[in-house]
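Encoded as structure tokens, the following chain is the form predicted on its own, with no partner shown.
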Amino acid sequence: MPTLKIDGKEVWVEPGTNVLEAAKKLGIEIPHYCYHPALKVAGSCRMCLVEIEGMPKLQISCHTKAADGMVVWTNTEKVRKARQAVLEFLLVDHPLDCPVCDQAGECYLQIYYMEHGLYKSRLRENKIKKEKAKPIGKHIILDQERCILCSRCVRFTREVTKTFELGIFNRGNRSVVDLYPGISELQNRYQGNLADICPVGALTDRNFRFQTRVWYLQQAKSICPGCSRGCNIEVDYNISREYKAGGRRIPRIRPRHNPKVNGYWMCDDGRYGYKYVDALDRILLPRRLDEGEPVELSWPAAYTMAADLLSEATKEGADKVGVLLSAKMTNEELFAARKLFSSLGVSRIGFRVEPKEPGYEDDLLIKADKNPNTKGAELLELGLGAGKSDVSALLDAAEAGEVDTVVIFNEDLSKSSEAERAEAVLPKLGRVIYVGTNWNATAAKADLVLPMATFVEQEGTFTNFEGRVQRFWKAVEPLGESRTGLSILAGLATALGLEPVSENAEEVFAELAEQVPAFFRGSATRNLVSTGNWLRARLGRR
């Protein structure tokens, strides 16, 4: 383990250790252009020079190796100017543009020019033209004239999704980033990355440019619901009042940094997917079906509806109810679910959905399965079995006049490989119950729909396909009328008269920890401590 000192402060390493990650142990920030811990080491701004004893010119920190007994200074007379020499030449052609580029608030020549450039300009000669705002995949813009050379685009293409996209072409002043000749337009699922790790605003992400200022936005940790990877992401919502991003509370998603899950990264599907969350057919309302027409109901009245058709169902038999849950709810909605129906007597409960058109898998983060939670619902034992889809056990059932009445969570039976089976059976049921967060052609079809929040809109957990419990927060509030599945669950178990439910996440969480041992010991369990601190006390660990 090699000990060295960083501005008089000392700090070992792990060997092999460069300077720039030694410094930030310390809390001391180099600043930095090309560098990224993710990409292979290109040292080509030269914007981390620091003074090291016993070495008499300056060197790149991104690049050189701890060593035991190293003496580094980061801030002396000599770095300083060095840093504000290469502001400066790296500003020499870059355009003027920064009330209006959308990477103001996040741009790092704005960043280490107030920190370390303040120099008045030199420049009389004219700035060298570039090509500006070219859209180079469906998700990218490139602005030539922006761009400062650090490379962190093109390595991505080769280390990263190996797609081998984009290049440096021509010499001197004349460089530019570019898609290869032949390549009409990025290809690679992982574009959104690319706005992410350019530290100046050459790289914009087409679906957040110019919708919001970042200073409005504040950020909640979350989880990506779009496949069974779970990558950590953050989730940038809008604060102000004054200024709206379009009527978008939720301008844009980012990877959050989880080495064991998704390192730096996250897919375009995931970084994309969350549109449905403010969309034109977000459920804002309980309805019921009135002889075909829809009505309008407040929640107690939805709660009795739904308790009087369980109720009425239940009187022929638990065995006519059969309840479809979802692999895109959290293991607390999914434990407290099975709780509330198990006392009902109900035993058919399943959740597995097969799609229409399966999920296509990579060897980087994306999986088939797209939904977040299926291993927790495996692991609450959930399904029907029998080898096949729970929606084809479901619909076998009704058909052979075994069930009447089904409860259905936030699945969309049109878009399954059952399709044509459910548009039939569904109208011929006595009772439909959706539960959901769109509408969609199976919540039309519903005797009585519940509007159930997003994602963004609740806190909980999901259980990875490693078995990797993890927690994501509220980021806003939900929409309309519509309430989380606890708290819709919380309703139903009252207006059923059944032991309450509660609508407060942790606490079902830690019933659902003592009650079922995969949650308790193992990964699982080590994992969710490790991202909160839910079940510190019940565990009595620190």
The other form holds:
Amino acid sequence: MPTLKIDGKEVWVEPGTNVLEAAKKLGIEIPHYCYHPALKVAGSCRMCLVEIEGMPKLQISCHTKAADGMVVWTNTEKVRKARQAVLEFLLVDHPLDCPVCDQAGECYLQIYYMEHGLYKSRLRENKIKKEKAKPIGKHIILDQERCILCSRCVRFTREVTKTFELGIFNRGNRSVVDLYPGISELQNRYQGNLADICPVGALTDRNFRFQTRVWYLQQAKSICPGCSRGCNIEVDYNISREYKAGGRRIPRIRPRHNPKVNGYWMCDDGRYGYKYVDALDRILLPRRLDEGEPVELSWPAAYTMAADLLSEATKEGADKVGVLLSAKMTNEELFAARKLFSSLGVSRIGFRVEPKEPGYEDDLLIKADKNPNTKGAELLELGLGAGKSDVSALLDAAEAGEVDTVVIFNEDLSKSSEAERAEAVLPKLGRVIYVGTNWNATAAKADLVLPMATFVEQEGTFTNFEGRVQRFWKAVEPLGESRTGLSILAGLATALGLEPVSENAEEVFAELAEQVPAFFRGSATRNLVSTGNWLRARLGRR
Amino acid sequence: MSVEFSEKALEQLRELLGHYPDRQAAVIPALHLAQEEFGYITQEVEDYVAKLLEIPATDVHQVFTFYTMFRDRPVGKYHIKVCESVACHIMGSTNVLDYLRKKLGIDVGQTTPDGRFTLTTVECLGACEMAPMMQVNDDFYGPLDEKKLDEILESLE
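I have the form predicted on its own already, so could you send the form predicted in complex with its partner chain?
What follows is the entire complex, opening with the chain shown before.
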């Protein structure tokens, strides 16, 4: 293994590692623009120059392989002067857009100028004019003047999505990044990543554009609930400037690097699919229907009513109660719900809902199953079996008069394959309780509705399609009077006089890991453990 | 115009491809061929070349826009390219250009109304010993003066 010295410190790396990555291992950041660990090396920006003893000229560290005995200096006078000169060239035609540019605050031209530039402008000529604010896709806007032609975006469309929409056209100081003229917009489902990888403000996100300054944002580590892949994400939330982003607490979501799950990327469906979190149709208060008229309730009254409905129903026979949990719920919620309803004697506990149309799937990240925790629900041995969706089985039982009370967790049946049958059957049932985040056709007709928190308002774990148990953390408080699933189940347990349920996800997970073999930390589930997320969930480290 | 290579051009392309390690490398000669075939390169032609080479059209467009010798519009029967680089400039390329402008009645980048001549300027063509010089279609002419220019233009009538 090559052992080299960088800035006087020794480091060993895997053969084939470049000097830039070797320095990263020592915590030394070599400034760069075009280099991206997930893309092929272009070596075009020239910003990552370093001095290597025995080599007459400065070398670009992104394209120089670490070799045994190499002695590298990343911050000598010679290097600093070269970086300053490179930056001066990169900025020759760069417009002074910073006050109106979304990238400000996380722009590597700004950052490196403050660290390595700090020269006085020697420019006497006019800057070259290019196209500005050009929408090039559903989610992305291009500003050619701000572009430094690092070609990260071009390589992304080439190597990752393999859609080849972008290229660098013309030459010299007239070079621009642009769409191939034969197409009118980006055609891939991963375009949000272009705004992430653009080191400057040339590609910005239309969803995030002019919403807020990045320095008002805080980050929470989370897991995308958009499909069963479970891409690791960072939820950027804003609670210090409430009037920003039109009152949206979450102005954007970005992928968080996890080489085992999503690499550096996430899809657009996931990235922009979180908007229900701050939508106007969020359920904010418990509500019951009184002869068809909605009446808002306090939580104590709601718990009492729910407990009454459930005890009435179980008195008639616990097998007359059907529970539809959701594969959108966390492992902890599913486990606590299973425990609560089992102790009531309920055995019809399902979660499988078939969508109207099968979900889109590709070879990169997107999975057809649009639920984040189907695997978790399966490992908890939920479901009615019967070789069909649990909704269908429940509706069969309801039609046959075997079930007359249902509790539905966060599944809008009007969007399922059983939409018509559900619309006909549900109103005929004795009692329908809906626990969910947003209003929909199913919630509107329920006798009792309990408002539930969304994934950004709670913590917990999802089990992705491969069986990785991944933890996510809370970003913001539950909206209105909504409560986390665990909190609602705890309230119900108390109202029903059952064994108490913890509202703390970590405690519930500990119990779950002890009781459910699949989650148990043993040799048979080493794969689950080796992701690290399982252990972190148990230890509660952030 | 129907965008399809003649049998001869296809044969030339097949031969060309054998000269290069990959298809990407054959873009420039393929575009030259296309320009010979069609006179100039349109987007349709770029798409056709991309299809022939089995590479993304974006790659063809990157090359096409980078090099000045590829044309995106038709030129006259005789395409006059006057060298403006240092050696020719010192030897009087400005006079050559002024004389051609006056004589043809067109400016740089234009084509005579009868479609016979197109006048453009180029950078060094590597024939400094002939300075001031110009290229007409594939042939070099120089050193140039007004008399020589008259003779050349007459021979092209």
